[in-house]
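We begin with a single chain expressed as structure tokens, specifically the form predicted alone.
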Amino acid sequence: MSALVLPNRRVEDWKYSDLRNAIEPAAVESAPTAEWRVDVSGAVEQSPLPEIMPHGRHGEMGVVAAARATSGVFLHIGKGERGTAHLELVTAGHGRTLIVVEDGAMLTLREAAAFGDFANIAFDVVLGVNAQLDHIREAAAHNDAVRVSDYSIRLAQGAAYRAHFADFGAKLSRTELHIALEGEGAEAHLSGVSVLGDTGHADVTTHITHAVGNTQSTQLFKLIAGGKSRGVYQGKISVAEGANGSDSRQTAKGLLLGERAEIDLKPELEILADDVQCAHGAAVGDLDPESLFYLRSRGVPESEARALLMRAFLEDAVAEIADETIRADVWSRVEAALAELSA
């Protein structure tokens, strides 16, 4: 059997996240199957993975996870039902998860990333006609961890996927999403924040395909990097031939707090249809000196003033979380991370 070749900076999609430099192939090959703590409520059913899995698109490491995980989690919610699920990875390694939300059903999914040394998880998500999934993923800071999550998400007619990703950095942390809007009226709305210090790394890489017309997607990601950290956002939008009426917007902004920190933003459009509305924007800067001076002149201590400006920078991205309780929890983690950067 040939040795496992890990993605590295020579691979365009992994240019800013050199996995080969972060972990040895032998450690990936010998990693166990991940274990989960799962809490469900409402009409959500949990069962072993089926023998036949959906054929969604995955990246290189998602394929590895699917091949090497010997078990996983299957969450299912029937037509027109409502429910919630909380997934927490308690033992790292290779893992696989299947989530099926049937026609007209609604699921709120809260996910906590692994805190172990290496985690590589492949998710397959299937949303039926007019189904809705609200997904919040939180990844705590862990500078010794390498974690990769690869999502394949397919949406039928009128389905809606709303997701927020809060990542506070690892030795290498990568969230990769492959989203296919396969039915008219399907919508995907993504948002996220990364607050990074020390040598933390966080990468969000998305590829949304508007396979048919009259579909919509939005993306809003905000990154703050201090110390020697690195934040990455790569977002590709593909509009298929004949997918007229597609509407796609993506915005990514970064805030650099030190000379040795780095933020890489790479939005991309691939449009093969004529009647579409597509736009993207990216910008990286520092804290506004005039705003900082204004707050300092009003007696606000510098560390507090910096924290206030950073919170304001992240405000609209965190506000995308609809659930007030979850939004408050995410804010508490964000503010703790900001306090460390402002100290």
Second form
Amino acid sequence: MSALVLPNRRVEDWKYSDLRNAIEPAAVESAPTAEWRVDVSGAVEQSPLPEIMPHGRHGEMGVVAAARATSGVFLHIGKGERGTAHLELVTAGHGRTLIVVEDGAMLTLREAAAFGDFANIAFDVVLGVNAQLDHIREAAAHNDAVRVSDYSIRLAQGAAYRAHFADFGAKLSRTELHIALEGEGAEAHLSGVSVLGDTGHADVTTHITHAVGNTQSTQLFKLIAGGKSRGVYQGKISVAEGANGSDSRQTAKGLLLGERAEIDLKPELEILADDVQCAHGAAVGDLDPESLFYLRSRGVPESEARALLMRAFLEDAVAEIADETIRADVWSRVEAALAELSA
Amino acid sequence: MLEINDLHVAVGGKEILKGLSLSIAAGEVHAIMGPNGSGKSTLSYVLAGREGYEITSGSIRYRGEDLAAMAPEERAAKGLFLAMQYPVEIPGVTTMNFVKTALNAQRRARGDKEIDALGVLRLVREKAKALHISEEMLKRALNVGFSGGEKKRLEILQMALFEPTLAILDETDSGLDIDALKVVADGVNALRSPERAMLVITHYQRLLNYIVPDRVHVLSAGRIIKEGGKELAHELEAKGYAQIVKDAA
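Can you swap the form predicted alone for the form predicted in complex with the partner chain?
Full complex below, order starting with the chain above.
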């Protein structure tokens, strides 16, 4: 068997997330098949993976996961039905998950990644006409974990995908999304926060394709990096030829807390249609000293003032989570991480 | 209450205050007037403890303690309040949440019991009314999109809530029309008390028609060059800074 070549910094798309530096190829090759604890409610049906999988686009590691995982999870929700699913990885390794939300159905998917080993998961998500998926992923801090999640998400006409990714850092954490807006009126709304300290790493790489016209995408990502951590956001938006009336917005902002931390933001636009609206912005800054002084002059201790400003920085991204309970959960994790960063 | 003695302060290596002395007793309202660049804002910032304002010599004693040794939050907890000329805008923090956080941080530092959200709301409502601050304004992000007058009124609201022992008002009149000025001045006057001292820093005499000081000091090139009663403010207005500086030389 020829040795596996892991994506590394010489590969443009993995420039800021050198997998070869984080794990031995042998460990990747010998990793077992991942296992989940799955809780479902409502009309969600769970079954083994089907023989024939959809042909979604995956990144390098997603292809590896799909090839190596011998089993996986298949969640299916029928036409017009509703349900929720909670996915938690219990055994690390290569994994494969298929999620199918049929026409007019609504699924809320919560995903927790709290393991401390190597995990490489390929997700295939198919949304039917007017289907809706609300997806929340929380990845706990884990200095030894190497985790790659590669999502291929295809949306039919009028379908809506809303996702929030909260990542608290790993040795290497890569969340890669390939989203195809394939039907008119389809929309994807992505948001996320990365709150990193120590030697934490978190990379969110998105590729949204507006394949047809009158599709919409928004992205709002906020990254905070302290210690020797590294936060990465790469977002590529492609608007296909003839996909007129597409609307795409992308914002990524970073807050650097020290000289040894790093944030890399890379927005990218590829527009082949004429009549589209695309707006993107990226900026990295420090905590504003004037704001810090203002708060302190009103009696707020420095560490509390720093935490308050960091929370304020993340506010609009977390506010994108529609579900109040889930939003409160994410806030409590974010606040715990901020307290550590500002101590 | 406040004893400033031969204070020299440098900002970025450049000396701005060059031997300033000032003494304020409890119950008194003092005004510092001076032209642009005389060091007025430097004085307010050094009193509040802003970074980058280096005391090269001299001393500041506040209620008998060395003020320079305290962190800004410690000064606030000990009753010092600076109403800023340019209050900062902080998106993502609601005004109400900020006020509650600050009030309770001060209380905690003093060993007082914290006030719950409802208690703070009640307190704020009561004080906000007199300053024409609406509930809607308190729900907005701190100072974001506030007009100049709204920002200044919010500063005075905080002053009313924190009940400082020494309040410093830095150019509180700048950017205010006459109606807003009256509202702000009424708010300040309501806080005058025998236990509380105030230092009103201003370029123009106008504010001092409404907040009448006990003493007026003229600051020029980092030093107090003339002192007097409230009539000094009128003299300044009539003669202009240039003449007063010339007379004092």
